[in-house]
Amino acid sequence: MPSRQLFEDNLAGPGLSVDLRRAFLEADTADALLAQLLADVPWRQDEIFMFGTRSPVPRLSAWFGAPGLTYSYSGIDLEPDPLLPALEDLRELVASVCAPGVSFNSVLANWYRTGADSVAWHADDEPELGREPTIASVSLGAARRFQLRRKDDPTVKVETTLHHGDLLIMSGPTQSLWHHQVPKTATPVGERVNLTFRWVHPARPSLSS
């Protein structure tokens, strides 16, 4: 079924608060960070339990944050690794361009090895993230499509392509009203690493989705 409504690149939609900053990181900086993360991050591929069977998650992941900030979803528990110095620096840089008062204490890294790796429709709307969380996402490596759709009307969609060094900031009611995904693609693409900065409230560190 064709989309009833499609907003391309301007990322405008009802209840959608997204700030897309192209080439937020200069190419040389993004190149060096990507190489370091691919080499140094303790990547892991978990299994997800759905419909009575276990299947490998179609990407590799790593979770970084303050001690005790366990990240849990779909039966997967991730214990935080200490933030690498490069991620500490990037966290501060990203927070500096967000709204006043926004800060981050954790980052989820995802490694999309090929076009067969993906993340399905979801929202970062766990209670531990707060009522209207700010989620800041830095893209490194190959360009990939990024899509959003309204929870109450999936025909209302937004789509753009995220490139090497881009920064995408989602805030306001976005997580409560919209889902987002990085779909699979049959087009040959290179590796992509995505860094998603967020604030997890330490009082309730376990997330679920």
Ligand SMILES: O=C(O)CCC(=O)C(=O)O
The other form holds:
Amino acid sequence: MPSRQLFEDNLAGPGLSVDLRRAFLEADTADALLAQLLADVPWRQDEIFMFGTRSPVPRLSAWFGAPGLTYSYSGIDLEPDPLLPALEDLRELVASVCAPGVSFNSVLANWYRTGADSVAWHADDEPELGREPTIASVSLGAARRFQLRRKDDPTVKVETTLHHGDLLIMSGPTQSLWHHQVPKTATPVGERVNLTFRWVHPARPSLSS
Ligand SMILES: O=C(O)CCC(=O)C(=O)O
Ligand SMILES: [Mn+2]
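Return one more block: the form predicted together with the ligand, after the form predicted on its own shown previously.
First the chain shown before, then all remaining chains and molecules of the complex.
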């Protein structure tokens, strides 16, 4: 899978470790991957449970990984589907440009159908991701804003726009010190798929019977 190794646009802030590689995937590769994912992924509408009510999350999702790699996210327990071959290839390519020793065993896919789809402020800081996780995010389709803000001071904020084929790698203390989001937009935009590659530590066996 061809990729461009251009390094630019690094986002800076206290305790922020984010590398952004524009057009990491060439346009043809990104086009083909987007079409395949839209057609082949078993997209799911998840719900979030908050304050005793459940509501649909504003995007469709899918979770890929080895069997048993359950991932709990905002009260949702996700059982993985096996990685599609195209995602296996991309996982290797993405890991090859991360720090030595970084690898990924799972992928969370999000489909933002329109500008009304979004992901709200959060950090990828679930215990099963471990301390200082590396999260590598590949964007496909429509360009969308990606914002980060300090957990302890939300006025400290940085943002960029993620385009078709971009790779964004978050590491170090980013998840413990910062939140990130993809806000809704009133501007008409096309569909976007985002893939986040993660290492999920398998759940420890439960002590209760
Ligand atoms: O769509 C994006 O760029 C970010 C997605 C995200 O933060 C997540 O899936 O945890
Ligand atoms: Mn995230």
